Amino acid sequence: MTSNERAATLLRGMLRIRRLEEKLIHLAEDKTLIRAHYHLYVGQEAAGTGACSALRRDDLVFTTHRNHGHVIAKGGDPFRVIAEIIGRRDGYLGGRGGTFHVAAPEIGIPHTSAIVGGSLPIAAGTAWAAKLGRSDRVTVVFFGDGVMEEGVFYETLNIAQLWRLPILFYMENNSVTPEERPGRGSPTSSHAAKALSDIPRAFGIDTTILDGTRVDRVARAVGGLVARLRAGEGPLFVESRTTRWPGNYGSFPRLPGGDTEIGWAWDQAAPVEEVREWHAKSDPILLWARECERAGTLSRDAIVTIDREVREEIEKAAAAALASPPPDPRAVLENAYA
């Protein structure tokens, strides 16, 4: 694959995880379609699609409340996923799991959980199978900051260490400003660790920093993670950075400046005020657009052309989704246990 080629499949990936979000908010519009609170993964995309980069398609990945985003990243099918979460019978698990559970095992997601912490004992044990089969298969399991402070998180992470698990710990750290994110220590106001990424190599974990607002810095350095778990040096940590977006504050996600337009990586000064300097300095996909013109690796047309064969894929997406029918109710007992 060449630098532009490469360049356009990141630059797609993130666009197809945020196109399909914003979808997602005007899809809550209707109150009959998501009835419950839902969490995006605006602002992380180039998290999820450069970490997932690096993977092998029979690579595991598990996830979080905020899944959509790393289901896509991994290689889910948008109306699939678009399905799950509005609950209807093409979605991934047919529609029962929702947006909290979008699992997709074909891809290697086996499983996703809203509880805080849920995932990582789970993750674990997968990658304890992978070495008891001596295969060279590895686990990433996603987690946010707020994971660090639950019980589970320390044990899961002292048996992974001590049976020298193929296993990936990557920290989506979604609390910090732009200048702390290239930063050594992670200020936390809820824990009592002064740096977040003291406590991995506490546990003599080697521990990354990263901005996850850089693409290509995120493929680069979990391509290289990931090799040396395959030969035999897990677990490993990854601490990635980003600050978060200002449509994820409250209850509800919302877009306080409508979609994001393509045209902001050239006019930062168009975004309304609420969002600008995000947009500005925090924005993966605005961010990536204004390096790859300016590497030359992309041309503003051909970044625009992306963007609109993206917005036409998820309204495509979208609308297959809602003529999918909902679960027959008959099946109301099928896979469930008593």
The other form holds:
Amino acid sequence: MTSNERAATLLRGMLRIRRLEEKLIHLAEDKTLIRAHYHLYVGQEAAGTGACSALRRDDLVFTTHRNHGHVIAKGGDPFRVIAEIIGRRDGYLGGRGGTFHVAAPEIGIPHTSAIVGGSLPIAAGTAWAAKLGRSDRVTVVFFGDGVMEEGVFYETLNIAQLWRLPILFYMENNSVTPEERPGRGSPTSSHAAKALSDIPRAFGIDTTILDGTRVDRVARAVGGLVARLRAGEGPLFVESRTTRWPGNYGSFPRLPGGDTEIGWAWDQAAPVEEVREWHAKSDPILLWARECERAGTLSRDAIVTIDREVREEIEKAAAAALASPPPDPRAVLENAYA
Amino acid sequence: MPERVISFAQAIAEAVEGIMEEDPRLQLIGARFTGHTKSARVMDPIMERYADRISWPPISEIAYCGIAIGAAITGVRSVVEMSTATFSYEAIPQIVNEAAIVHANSDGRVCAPVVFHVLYGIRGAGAAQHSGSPQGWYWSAPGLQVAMPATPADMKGLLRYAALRSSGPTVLLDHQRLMEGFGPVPEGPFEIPFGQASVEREGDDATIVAASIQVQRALEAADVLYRDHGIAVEVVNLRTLQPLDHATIARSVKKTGRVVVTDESPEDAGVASVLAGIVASEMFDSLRAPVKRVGVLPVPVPYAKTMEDFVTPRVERIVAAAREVVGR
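Could you present the same protein in the form predicted in complex with the partner chain, rather than the form predicted on its own shown above?
Expanding to the full complex; the earlier chain stays at the top.
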């Protein structure tokens, strides 16, 4: 892939998540579509997109209650993702899962736990199975910094290291200020550790700190880590730092300043005051668009075109999802027991 | 040909050896199975022979249960030997909130066939934290199968079915006090599919519905009832709570009209209560007396032997309950 193609692929991948989730915020105005609180990945698109760009289709990914971005990044169909989130028959799980559990077994996301830390040992289990089967497929488990407050985190890291499992623990710390992103510490109000990255290191697990707003750096770094996992050097750990999008506080996301305008990449004064600084320093999509333009890998026209294509793709996906029927209620009685 | 008789512990060893031999990918996480009993050594040859397929994890129940689930999702089955049932409480989030939901939540596309093996119940001197009976909890988690063998043959056939044939997760509860019990067990491999109760003894006066150790106690009670009171009871061995063989219970209740349900779990909101509810709501027309429950008295299990015996659903309590439903 040329650097131009790569630039376009990464931009398209991130935009797909952003436009899909902006669409969800609009859909959520209708309480019959998104019937409870939900969690968005806005501001973290570079992490999932960059990391999954380094994976094969048969590699396994585990995610969390904040899963939409990971499923799209692993190759999920926006139509089936939206259909699942609004509880329709064409959703990946036939409407059983909703926003909490979006998974896509056919692309390597077999089961999504919405419990904090719930996926960690299961992900270690798929890595264990790969190792037992002498397969070189790897498992990446994405999770938030809150998981490091759970006991299951410590038990899983310990076994993963004792058994040398081919797994990448990809911790997304989304509560870091732009100034703190390159630093050593990662202070949180609810953890005694000064730097969360000290914890996997105490288990002897090689740990990388990444700026999770820089999609190319994430992609390159994870590419290197995945190669090491395939060579049997697991487990490995990443702390990926992003800065929380102002629309993402509380359980019901909102769109301060409206949908992202791709032109904000070169017109940084345009966004409303509340989000202006975030868009300037922390929005992974605008950072990448700006960088590509500066490096000459994508022109403004090319960026605008990609954005328009993605918007159209998501609009079509949403329309198809809305046209998908609700599942037959009696179908719920099937498959309770395997 | 004379029937071959072996102990429950020997049946476990045979079952484990059989499944390890048949499925070369099958893993064991832990491999003791028999607890602190005289029979503990029956597993020694198997641990030696299959050492490369047995993992001895750290004391991390929630993590290794989750690992077994993940492995199962990608095609590697395992039997997780957790020892004392109360240790599985540390893994409830994985067993109940992950393994149980995997299949339904994926709209039937993903399976997690793991066997979680535990030793439940009042084993003697376990006191409050090593005498737990969680079968009712696991039964109330849709998606989990719950197996409770009563005889050596049950054990061999049920473990084989759970480990090799079933596509779903199973909690298999053994009772330590069954380990030295003997019974006829066919040589060679055989399976007991889930949801098939067996009638262990026939009788016309009352039905005792039970699983696991309560089947053995019910059979003892049946001897006493016949000898001392002329009461002929039928003993239904459920083998699995989930799936539950409603038909076999109903057939027996239709014949006798009088029912005692017994389980070594708390009497209130435990297995005996659920069974009593099923009998009362589905088989009311057959009943000629109220259903009696015999379970563990609803207190934390005590250490002192006098107290421990008192809370146990012993033979005498089953005898008394049966006499009450029969009225003599």
